[in-house]
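Take a look at this one chain, the form predicted alone, written out in structure tokens.
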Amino acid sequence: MSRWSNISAGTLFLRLVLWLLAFVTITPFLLLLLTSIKSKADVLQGAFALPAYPHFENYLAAWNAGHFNIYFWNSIIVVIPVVAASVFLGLLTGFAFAYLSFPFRRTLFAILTLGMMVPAEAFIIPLYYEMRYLGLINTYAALILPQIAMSIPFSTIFLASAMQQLPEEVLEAAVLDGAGRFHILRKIVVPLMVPAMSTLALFLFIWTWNEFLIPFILVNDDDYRTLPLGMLFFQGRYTVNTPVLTAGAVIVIFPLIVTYLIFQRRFIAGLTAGATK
């Protein structure tokens, strides 16, 4: 008997959704990297037209003159604070709104999820003027802090949420062995919030990476610019080229491509955390 006489037809159904889902969401990256390895005379014989041999130069000239060394480097400066920022005051106030006792709980908690839902486009032009008076147009700080306050209210809600699903037998019995708050956290939570923890930098990873309003407000010299900003100039210089102009967009989404594939075991595992609690 073959394996398919097993499988049922509602779930030969869901296997049919989600395969067309799949082709739907992976076939447009798929025609994106085979038109930036086309010529320009490749292009013109159709979307799915082979070409003869794979221009691997377009890349080069996309990271030489759209300056994505400096763009990339710039991102990864930018990134790379903000992700461990978020994820350790997310790891504090998420512990404090989870397990602590404080006036004003219930209020501050409900402030944090108001702050997460107001849209950056909202407060950006009030930013800039308090940016601006403090000097740090056009620096990383520029980049870092603002990105910084707007993921503390995910990070908390987020790990808060998270460590209540904990085991409270580990936690009680911590508490009645006199462990103190700090131990508690870096003894016990840290260690049974690292899928949860992985998974929140994931996603403040992909959103930091993929910022566009906060750099292109805040920064207007080149130097301090980050590849989604890079690529709005560099779309502007090569609208006329399009394999170097494809290049230029899988070099800004590569490392999200690595870094989601590297890290998926562990975003799946801090997602379903809890479910079978």
Contents of the next structure:
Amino acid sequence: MSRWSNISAGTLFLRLVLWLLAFVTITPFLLLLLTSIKSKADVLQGAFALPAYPHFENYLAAWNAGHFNIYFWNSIIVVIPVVAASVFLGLLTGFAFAYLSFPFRRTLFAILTLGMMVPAEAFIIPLYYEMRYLGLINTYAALILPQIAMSIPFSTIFLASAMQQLPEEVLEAAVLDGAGRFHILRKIVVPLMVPAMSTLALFLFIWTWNEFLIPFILVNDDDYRTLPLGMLFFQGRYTVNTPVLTAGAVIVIFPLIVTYLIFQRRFIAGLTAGATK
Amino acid sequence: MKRSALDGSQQTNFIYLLPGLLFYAAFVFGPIIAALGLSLTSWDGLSMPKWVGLGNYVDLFSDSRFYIALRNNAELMIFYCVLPLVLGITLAACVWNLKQREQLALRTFLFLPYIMPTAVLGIIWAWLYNPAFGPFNQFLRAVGLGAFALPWLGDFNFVLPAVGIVATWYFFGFCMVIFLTGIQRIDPSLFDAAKVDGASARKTFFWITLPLLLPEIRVVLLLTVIASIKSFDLIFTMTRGGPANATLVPNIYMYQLGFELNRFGAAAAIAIVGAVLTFIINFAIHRLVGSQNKGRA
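Next, give the form predicted in complex with its partner chain, keeping in mind that what was shown is the form predicted alone.
Following is the full complex, with the preceding chain placed first.
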């Protein structure tokens, strides 16, 4: 019986199929990279043809003429306060849900989880008018404040369940030493929470960087657009110039790919921890 | 009753809750309640809202475009939920006993689309699908399948699957990763026992792997169903609901009614129906797929 050799031949075939599938999956990104270094004339030679030499000037054109320099900084200006504030507020509310008693605990928790299920599309209209009433349309605040609020449910639940995993004895010992609660949170809980906090920050970075609806509705001034939005309006202006369009797309996704490759393992560990909650 | 050694008086406990809750109430929960109220009015965004009770909902359920949007959404679920689930679980079963290094590499590639902004993916795929100079049709012509080189996003019959495939591409690696960690959670002695008993790979999959992956199946279903109901970015950037409503989904319809036609009450009603639909499906999945892991957080 050649059962064993059958299995290995089967495994080899299977691995071939898997790698082929992986290759097909990333092909759009490879094509994007390839096209972003072509000239307009090269594009006419076919999508899979190689250019005579790389035209990196497309990136310059996207960066300057396509306003990607503005969009890029706007994305940074929005992402940093959103991530920082969400992690900070998530620590406080997470701490409360992990360790403290207060009235309407279950109701408040239900109201928070509601925010994780109801998509932004459902409340974007009142949010738009609220922002208009507050005079915040076309400001960074319009991009930052709602996104902090939208990340509070996930931050709270993620950090509260991470805090519940901490050994109770350490905290009890600190209480016996007479340390105040805020002191304990800052000096004992936060240092122990660094891995969970950085995973959370990673997720919030990706989500905020990718957010489309909030900047789409709450901002219509080009000076405040973030990268995904800039890409949409850039597409409208540069429909004929595919190389510059693809260079713009590479500028949007490059920071994501770098972050992903650096934090790959942490990312997937956090994803599955967060998802199965 | 004290919850932990750190518990204090209820007033001081509230200090920890308050900042986060205030933010959440101001920019999420408040607007959700306001949307509920707005859906009961007729409002053009300028004059005073006029109370119409359930009028918007009555109109909606006699609006044939809304039914088209719902049907399209249901069809898209095949591509958002069913295909990624089946593909993801099959791949996870294939990949899990490969060597660590190879598994990691495959996982990295297949998961890549999931971290991208769907709006940008929509723009990229609109270019890939371009009938004249898009790589997709060029590839078909190059391999002698030129007859199948269609104007994908302009074809009434093929546009929904064309958009759907992008959602499948986006989600299947994500599903695989969740299933992979699920398989790693399963006690390996179960697989060893099956091998000793001479069970085939297929039998092991259907009788051991699949039932034990129910919690992960539930998670994947929940996340993809919610994603399909809130699908907006991808469809907006690829087709804006066209051609001729072929990819119209509730959220695109909501955008058209609200921000293009200034019928904000009707738009809010669609948003509320979408949210209610999400709750119902969420509840149904919890009941049907069952939660054997009640002990977990």
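As the structure is a prediction and not an experimental result, all values here were calculated from the model. For clarity, a rigid core is taken as the largest C-alpha set superposing within 1.5 Å between two forms. Positions refer to the first chain, counted from 1.
>> Relative to the superposed rigid core, does Asp222 relocate between these two forms - that is, does its Cα move 2 Å or more?
In response: False for Asp222: its C-alpha shift is below 2 Å.
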